[in-house]
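One chain comes next, on its own, written out as structure tokens in the form predicted alone.
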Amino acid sequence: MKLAVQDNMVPGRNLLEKLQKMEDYGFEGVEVWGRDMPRKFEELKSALSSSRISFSTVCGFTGDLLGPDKKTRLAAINTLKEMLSMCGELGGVGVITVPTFGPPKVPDLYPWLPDVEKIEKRILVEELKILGRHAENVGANIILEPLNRYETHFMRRLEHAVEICVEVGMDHVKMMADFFHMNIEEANIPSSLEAAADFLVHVHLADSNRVLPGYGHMDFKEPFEALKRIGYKNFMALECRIPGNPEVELPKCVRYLKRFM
């Protein structure tokens, strides 16, 4: 297991300075928001070439794969292809995507198909086959992220993402686990992690209140033990708020997490 952090959480005048601070704090990887990737790509490529920090993942808004029409869904596919290509060039694990936020946008086709989520799942599986082929070509994974019930109606638990990965059946279509969302949705976080072992390639870390680990009531010891049992080797990236000075709190958080690693 390796620790990563989103670049916007780290102080610095430029990416090279941010990467140096990450290294000083004890991180090994950096995650970048998707909306920032096109303008940051060349600077990131240059900064990474002279740093011991590795590129982890692309995170953030990449469009709506379950939008109401072809134009919206195609735009999301094309954006994800672009992100996958950049991620692959930087040697990253993959691009995180949430299929849709909020309520359904796909029309309800009752009485032909009365369950809109079944329609959405069929659409998503076909989209992921398209994206999976591109992901394989560029050497980066498309990574599904389940969210909690307050942020999406679709794919809220790890088991839901596993079902989709199984149905797609492609090597570069994978999934991730976010401790904040799991704290709301999963009955047992360690068991859920173990059940998703075959497809799990990334983890987001935050405490129960979406602040740095150590500032809420989340148990990290048992979930980390579960990750060890399944042989998880990839990045665990911080995606949360910082309650104070990042220069103090980020290295403190690294020390806290490494107690369980």
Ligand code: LER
Contents of the next structure:
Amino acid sequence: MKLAVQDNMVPGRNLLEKLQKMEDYGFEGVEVWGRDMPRKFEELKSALSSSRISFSTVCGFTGDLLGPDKKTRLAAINTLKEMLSMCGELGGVGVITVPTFGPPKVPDLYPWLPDVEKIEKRILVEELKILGRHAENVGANIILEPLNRYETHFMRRLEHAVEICVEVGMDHVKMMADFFHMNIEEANIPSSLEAAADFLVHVHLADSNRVLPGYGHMDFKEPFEALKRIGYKNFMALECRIPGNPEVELPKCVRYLKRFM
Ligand code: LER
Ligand code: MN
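Now the other one: the form predicted together with this ligand, given that the block above is the form predicted alone.
Whole complex next, starting from this chain.
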């Protein structure tokens, strides 16, 4: 397992400076928000070429795959394809996607199918088949991210993402685990991680209060033991608030996490 961090958490006047700081603090990878990718792509490519930091992942906010109409859903598919191409070119693991935020937007077709989540799941599986082919062509994964009940009604536990990955059955359709959301939704975090082993390609790290690991009541020891048991080798990216000076707090957090790695 390797540590990564989102670029906007790290100080620096440009991406090259940020990557240099990441390396100094002990990180090995960088994650960038999807909405920043088009603007940052060229600078990122050039900065990565002269750095030991690798590109990890593109994070979320890439449209609504379960939006109310074809136009919205096609826009999300096309944005994700663009992100996958950029990610592939940078040698990254993949593009994280939250299928939808908030309540359902597709209509409930009761009484034909009373459960709107069944309709959403069917739509998503078909979309992921399209995205999975593109992902394979560009050599990056499409990565499903389960959130928590306060952010979405759909896919809130790792087992839900596993079900979708199994149903799609494509090599480049994978999933991730975010410690903040798992802390709210999972009954047993180590067991959930182990059960998702076949599809797990990324992790987001935060403490229980979404502050840097070490500032809440999250247990990192047992989940990290589970990750070791399943042979998890990919990135774990920090996605959280920094309480104070990043120059001090980020290297301190790396030292804290390395104790469990
Ligand atoms: C949102 O809470 C989150 O965890 C992000 O990673 C969304 O992609
Ligand atoms: Mn996350």
